[in-house]
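For reference, the chain that follows is the form predicted alone, supplied as structure tokens.
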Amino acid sequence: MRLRIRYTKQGRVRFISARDLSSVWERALRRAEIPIAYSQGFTPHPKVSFPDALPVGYASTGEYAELTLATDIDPGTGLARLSAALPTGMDITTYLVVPDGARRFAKYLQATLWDIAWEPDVDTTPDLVDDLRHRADALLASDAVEVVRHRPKGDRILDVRPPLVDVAVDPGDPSEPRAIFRAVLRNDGPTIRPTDLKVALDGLADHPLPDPRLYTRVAQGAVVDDGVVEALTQQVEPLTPGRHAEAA
């Protein structure tokens, strides 16, 4: 029995490594008694893949998981237990029994949207907001917008314009004012991070905007016009916001 699963990674669990959560889900599995199935070997593992790794700080609404389980329980009440055994912060919020002869889960995460988020105070929002306009103008205007890359090994030129699908900006209304910069990228390709977005946003003016508060991974799919149809539920997560429609 194979279970695709979607789940949360928000609040201090953002600073979990890659390297660190396959160790937190094996944990998180024994508690639960979930009967997950050991590759062969001298050093067994559990069979729990993870299809894209996520940047440490960064929160996310929309990170799967894969289990190979090595007998077949009720996925409801086990991923119940499942989810109670995981640290706080990371909650299973939907799952998918995989059918015989599927394809590779990484087939159906064509592309991410993404969120920046600012923290703004009431009297500061709407310049932010319409500054984040203009620069979203500009970005998706230009043909070609390079930004570097530090790396320990080298410094890397990135163009974050050819996987950039669309972007949105969310002011949020009167009552509870916000910044939020929302974009939709192919996921073929060098990957292009939401700091690089980030870094092309600075210099698209002749300042650069403050630090943002959060860069969260709000959910994983195939590009529609208006977002991404969700990988497991096919129900479309907006770029627009307050845009909220079901994949036909």
The other form holds:
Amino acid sequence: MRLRIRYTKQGRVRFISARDLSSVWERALRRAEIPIAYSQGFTPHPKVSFPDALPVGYASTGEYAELTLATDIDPGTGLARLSAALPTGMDITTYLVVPDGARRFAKYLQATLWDIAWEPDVDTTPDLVDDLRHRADALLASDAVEVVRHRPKGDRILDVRPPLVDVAVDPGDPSEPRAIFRAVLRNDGPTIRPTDLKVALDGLADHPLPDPRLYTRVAQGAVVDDGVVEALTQQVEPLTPGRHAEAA
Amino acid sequence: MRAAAPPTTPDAADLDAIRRPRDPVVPPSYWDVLERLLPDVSQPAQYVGGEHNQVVTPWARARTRWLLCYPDTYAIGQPNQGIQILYELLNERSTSLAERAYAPWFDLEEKMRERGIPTFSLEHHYPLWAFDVFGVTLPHELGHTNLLNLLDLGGVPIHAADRTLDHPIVLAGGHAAFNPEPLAPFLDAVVMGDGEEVVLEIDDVLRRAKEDRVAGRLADRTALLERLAGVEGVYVPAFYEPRYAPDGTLRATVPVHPGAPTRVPKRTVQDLEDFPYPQKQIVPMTETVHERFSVEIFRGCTRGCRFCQAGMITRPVRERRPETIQRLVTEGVADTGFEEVGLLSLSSADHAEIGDIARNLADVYEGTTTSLSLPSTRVDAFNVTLSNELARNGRRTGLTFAPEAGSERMRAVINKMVSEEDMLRTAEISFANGWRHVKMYFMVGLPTETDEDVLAIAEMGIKVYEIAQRHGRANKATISVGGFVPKPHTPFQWAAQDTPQEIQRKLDLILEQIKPHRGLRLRTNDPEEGVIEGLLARGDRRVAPVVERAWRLGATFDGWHESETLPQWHQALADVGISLEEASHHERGEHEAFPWDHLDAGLDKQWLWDDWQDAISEKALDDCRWIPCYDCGVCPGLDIQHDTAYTNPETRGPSLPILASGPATPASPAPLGGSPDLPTSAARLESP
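Alright, leaving the form predicted alone aside, put up the form predicted in complex with its partner chain.
What follows is the whole complex; the chain from before opens it.
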């Protein structure tokens, strides 16, 4: 039996690195007594895989895992147990029993909806929303926006524009203003992170943006007009409210 | 140079409200500010808490509030068993809570100091200054500067004399607390020995004291310290003073406060069955040095290795019952999800029923991915058999043995009763049983050592490597050589420590000798590392200003390669005017007083001296678990005894080496710490 799972990584657990994630899951699986299958060979490993890594410190409501079980379980009760065994902030939100002949999980995760959120502030948020809207227009109007990503092995120049499908700015509502920049990015091709997008936005006006409070991977799935179709539920995760872009 | 100011703390009235035993004001949590810094520091998961089995108790639910600390990084400190035992015991009480703290790495500390974030707990990210007790374990000497740094960063004055009732009690324990004198001005109270019982007694005293303070019946901090000193085994350094002879040598450390006892005894739990802890072990969410479910299968060791402080200060031997071990392991593995089990002790193969314990656990986990490990280093065939049993599920990779010295003569001096034949036969059996790597631990810089003794280490390594190669070209052998550091409360406490130059010369001798045998690996530490350890291990109160000076010059994380602190220490020694030659590198005389003479580890000083004399004359002494008592002083002094199945003739295993013992030494009364011409006070304070 194979299960595909969507889960969250929010709060304290967003500081767990991709490297440490496997042991956190393996221990939770053992605590929840999920009969996970093991690989053959000299050093057997539990068959838990994560289709893509989330940078340390990012939050997510769109994390995914695939489990291969040695024996079938009732997925509803079993995964509820697993969700309870996972650390606070990691919650299983949905699952799919993988049908025979299904394509690789990654094939279903074609694009990602990201949130970049700034600290709400009654005085500055409205101006920041306007500023973000202007930068969003400029971003979509450009054919190429290059950013430099600093790495220990040397800087790398990336064009953020090709994988960028659409962006929007969410101002919240008048009683609770906020500044959230949303973007749908294709997962194929060179990986562009929301931090690269932030650097790109910095360069589209005469002053850099303030540091965002939180980056969140909202959901992953197929691209549609106004967002992504989430991979497991087939429900649309919209870019709106505050839909901005004309182009797509 | 340490420049940044410590964080500001609330005024006395606000602190008082936070400290109140009942209906307190809840202290601020620093999580929100900290969270913003974490994306930019290394391994941020070490600062977030939230692990499985963490205990989160509302501030107002407890009347006494402890912050337990291992003064090193989370990766090093989290697996520590002592902290986990006390954490569980205190959190089981309805009237107390305990949270945990570790030392922030350089990158986070810098940001904390910039923003005024204090030393914080992992559970609620509450500040150190809000707690009633800062309980710090000192497992070795290289955390001393970190302790000062954590206090300073936590808004607590580093000098005990500057603290009031508005500050936490700074309480130290652990093996290095058996000589706390280099930290005396910084500590309020010290406990030697087993913490299980005494921590609850201290908690009781503290709870009553807090109630009394509310009722106006606790005058000041001295009154609180007096009550703490009334708990057996609690040493309050401020109540003692060293007395020096005109030539500067220490004569004695004597009590100068009414009611303080002349000697403070260590605490010893007679029956480990009374404390089957830790059960609910913390499951880390980031890498640590030991990610496993650990069970201490016995405490204490009477092998009598003369260099080994742990073996001397944890006597006598108290075994946990096999059925309790089995229960702790099976329940703990199910509860934590750990895939590895460690059966801990100072020499795990020595548990009288280790064969049954290993077999029963191997049966439980046969065919699973759970692995069992026995970090024992005993050099004999039985140890290999045990390791085979425990490795039923897994690969037979490496085995580690500790002959400790290379020559027969040197091993007689240190009382490590292993012959070369034992080691070679054990290596032969290991490789014949499919083990692929044999590691051996050795020391250089031991008393009476000659170059011939040093070269014997290389020769033993070469012989084992040849055995390895005979059984398979891919097999490996490693010799790991450390520099010996004399420790308090051991027969070698009188010994001179080799200088780092001399240690390096000896390591070079070994390296030269093994050069032609290219497959044999040699692992060594930087000899300079032993310098600070040696200074702090046997230092007296005159070393305390050196610790403070080194810290002020920027020294922290003294045990880390990433932190080069030796220049600061040499500067501090020069500034304070202490010579390493005097402090560490000369042999001490029979009648010289030690800074720890008033701290009673149970060992008779005369017995230690006689054993030191036996060492010099190469006389070995057998393990008192299976020979008659030789009066080291521990059992009668503490009115306890060994608690092992060896006392039952039916379970006495044939695998135990019964060796010829050295001449028994007659018992003689221990010299007391004080002398009649000095002010002493033998009467104990009444417990409130």
